[in-house]
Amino acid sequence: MCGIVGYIGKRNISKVLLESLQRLEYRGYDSSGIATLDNNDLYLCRETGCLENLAATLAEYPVKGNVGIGHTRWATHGEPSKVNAHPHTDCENNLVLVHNGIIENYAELRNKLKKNNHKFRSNTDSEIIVHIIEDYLKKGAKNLEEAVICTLMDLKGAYAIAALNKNEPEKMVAAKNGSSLILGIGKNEIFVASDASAVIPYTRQIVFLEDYQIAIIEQGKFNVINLNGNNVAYNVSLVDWDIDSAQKDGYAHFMLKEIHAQPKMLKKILSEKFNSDNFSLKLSEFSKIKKYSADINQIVIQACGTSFHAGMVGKFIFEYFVNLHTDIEISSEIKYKHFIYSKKSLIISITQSGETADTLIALRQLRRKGLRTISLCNVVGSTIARESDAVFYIHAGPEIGVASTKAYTAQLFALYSIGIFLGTLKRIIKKSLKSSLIKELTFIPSLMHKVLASEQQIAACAKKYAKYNDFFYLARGINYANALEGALKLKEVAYVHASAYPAGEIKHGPITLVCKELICVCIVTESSTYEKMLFNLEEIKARHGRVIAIATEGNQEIKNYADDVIYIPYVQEIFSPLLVALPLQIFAYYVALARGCNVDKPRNLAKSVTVE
């Protein structure tokens, strides 16, 4: 889950590499480093901690050159330390390499290299790659790319690498398998990065490398080859991202900015997916999934983390709108289970980054079984988007905060859109109902603004309870997914223990933990389960638990059951997750702030989980 960058060109090398790494820091920030070549001289600089530490060192000890690579790390093998930071060098400091991924057979390869008198400086799996390249060069590989190809044949696992050889100072070799890697094509300059966000200030011309492809990059030119050394065709794509989306715009943190961006984002999505004049679908936006879903008899959603919670809401949506049995699977578990779905099942993979390793592995496994696949993805051209039969982009824009906020509601919105489309296709939803549903969706952005207007009240509530260390999140029905998501947000950014349960389940064990030190965040909006939720609140209060209720505007009764109430506007129960998500996000943000946590860069986390 690291970020790698590379550059060949005439710009200030330190500035380009540092700025590119800053836009990848969401992928990891345990340590960072860069290496550059200036003629036959190799310059290496590495630091632990956040990228500012590396920038400070480079300001004091500048590097030179027109060729360089950089890395920001999320530790998998070896603790965060300067010696484990990338880039890594070979025994003689002729070669230098950065790597994202996991080498599964690294222990075996490391032992073999030790027997050949290679000296290791780190505890990482990545360092073995540069030593194997060194080995092949000593055995007669004629250049860096040939040595890299031989090395890749020895590796098992996932990798995206960029390597330099000071004996070939005007060249970089990059390769990938299982981890994302792109080339940015500028005027007389080439960029390498884990994803396009790193290079969009410089170029929007992107080449998405495929697995087992190697890019040989020199000043102003490149070519792409396969493991046989043969040239392969590639496409240059135009990435249409707004660079302003990657700036804080006056907000204290990206997370807060992205929470506030949700109404505007959904309004934009509405204009792209729906006709506002007659509340109908823009069929051109949905036609790409039509041929894969016309005769389906079952839907299977697979995802991880926040995307899994969106998928749980999706199960309700599809069973309600489409009248199709829908299963929700945790991606990391699929490869270990006996999968019995039929060829008429439709697989929907949900991922913000499009590079989530567990989701990608599950997708490939399901495609091998002949199942039809659609991905809900935010990143254009990502691996999962390219490998699915069809892709439905959620259009959330770049999300920089590690804890997902706007991507979650964009995923929900996409699921509602697809649900209405499939319900219409299956003739479950009649024309009048379809128009009514779309009309209600068009009100969601303005209702979100009303929730955001309560920010200071939610902030005061968060500050009141920030000192507590144990939380329950309780809900029933469709908002149980939001209970899980709210608890996850609190854990992610505030480092607080939080568990979520369907409210009816607390009497089957968890109620033993209810006491005055336990805070229960309860979703008690107007719904078919409202009365049942009140019984659960009574059970909590009888045992001196403290209750924060998220309730529907105008509900005065709820004050008899809760210590604090956060209100959201009325909306149909089926659409309520879109509004309930916001106060949960805001609450987690302000608890984290009160506890002095780094909101945008939570410890031990990375934005895109690109390793199993």
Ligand code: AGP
Second form
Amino acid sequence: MCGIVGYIGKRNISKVLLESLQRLEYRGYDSSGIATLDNNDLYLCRETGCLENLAATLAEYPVKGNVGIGHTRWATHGEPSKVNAHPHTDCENNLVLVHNGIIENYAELRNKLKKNNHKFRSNTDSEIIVHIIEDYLKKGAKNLEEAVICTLMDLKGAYAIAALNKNEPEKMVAAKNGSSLILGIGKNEIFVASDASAVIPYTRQIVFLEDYQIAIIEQGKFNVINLNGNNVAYNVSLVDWDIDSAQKDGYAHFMLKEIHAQPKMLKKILSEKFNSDNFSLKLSEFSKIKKYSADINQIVIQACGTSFHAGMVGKFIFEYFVNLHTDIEISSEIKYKHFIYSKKSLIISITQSGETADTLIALRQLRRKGLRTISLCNVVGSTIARESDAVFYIHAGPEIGVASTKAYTAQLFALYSIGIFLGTLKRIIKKSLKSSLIKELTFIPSLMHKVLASEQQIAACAKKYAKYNDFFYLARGINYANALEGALKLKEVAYVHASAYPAGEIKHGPITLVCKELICVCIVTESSTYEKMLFNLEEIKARHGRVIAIATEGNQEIKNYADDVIYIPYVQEIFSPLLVALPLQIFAYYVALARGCNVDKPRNLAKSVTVE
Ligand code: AGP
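The structure above corresponds to the form predicted alone; please give the structure of the form predicted in complex with the named molecule next.
Now the full complex is given, and it begins with the chain already shown.
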């Protein structure tokens, strides 16, 4: 899972490649590298770690040329090191290539190439691609594109590649299958990238390449061909994202900025989905959902990570508002399951990036079974958005922090909107109830502001507990998903062990771990399970565990059960996940800060997980 870029044009080549890679660094930052061609001279520069390291080396050893490719890596095959950094070259250093994806039959191909005396410098699966291209050119392929087409026929797995040939110095060839790849079309210049965010400061004219399409790019022109070498038609889409939101706006980290962005973001989403004058739904927004859900008898949500947690809340929403049995599946498990869903099931894929390999593969599998699919995506034009029967964009705006925050609440918001829509369609929700539910949603942004106003108190609490190494996150009912999400945030950004449980479960085993070194973050907001939660808090206190309670404003009783209390405003239980999420995000952020972690780029992680 990596980011790739390419450029042909008259700009400063290393600057444009570095800037584009910077915007793809969320895909991985184990190593990076660029290669450029200046007539028949090939320049190659690679470094381990973040792009700053590459930029420093480039300042010392500048590269030249009008054609170049670049890569930022998240290691899959081969440790993060300079030899495993892309771009990779062939035996003779004539060809150079960057790759995102995984070549499944690489071991077999590598052995074959070794027998033909190819010398490998890295342990990556990617390097074999450039050696196969070399072989085909030696065997008589008339140019780079022909050799690339032959090579693609040999590969099994997912890839997006960009390749250069020293002997065809004015050309770049790019191709994809499974992994995303776009072309950015500028005036007398062409960009290649894993996604559009890399190129929007230069151009908003984007071609989203399809699987098995090959782009042949030369100075100021390009064409797209298929595996038979025939030209194929393509669309140029106009991408209208707001680039300003990709800056930190004075916040120390993107994560903090994105946490604070939530009230404004939800206000904007509200105005897009609902009519504020009479608290009704803007039906045009939901027409695609209607088309695919008229006769459904079941909903199946599939997602990973934070999106999965949003899906868990979605299960409560759909069962409560729509009275429809709802299953929630982890995407990476779907492939290995015996599926018993009927044709009347509606599959909802939830994904911020729209590129998560596990979610995409499950989606494809479910579509092959003839099931109808809707996706909840953030990234416009992403692969999952394009491959689903219908897409419902969550409109969180670009999320840069690797740990998802605002996309989570935007996903929840989308699920509430769809739940209210389907509940009304199926006549489970009466008109008056519908208006009062929408009205309650309209209060959420201002209630979120109130939670954010407690930031410093939450920060102090985080600082107090930052030295502890074991956390439980406990809740019941709809907020168990938030317990999982809070624990995930702490693990991701602060590298602290945290386990989440439905609070009733701890007496069945995990209670053995309760002691004064264990910190229990307990969600004890006003709800149908409040009394039961208090019993659990008693059990923890009796065993000297420490409790941080997230409770409803005005609750004094909770102070008898907790070491520290973080208050949030009252909201009815079904909507409470929208508010509870915020203190959990802030807490994890400040623990991470106190422990000196790289909040926006946690170790070993990538924003978009494009490998299985
Ligand atoms: C969230 O903080 C994580 N970085 C991760 O769990 C993420 O939610 C997961 O990889 C799914 O990503 P997606 O929403 O882009 O599909």
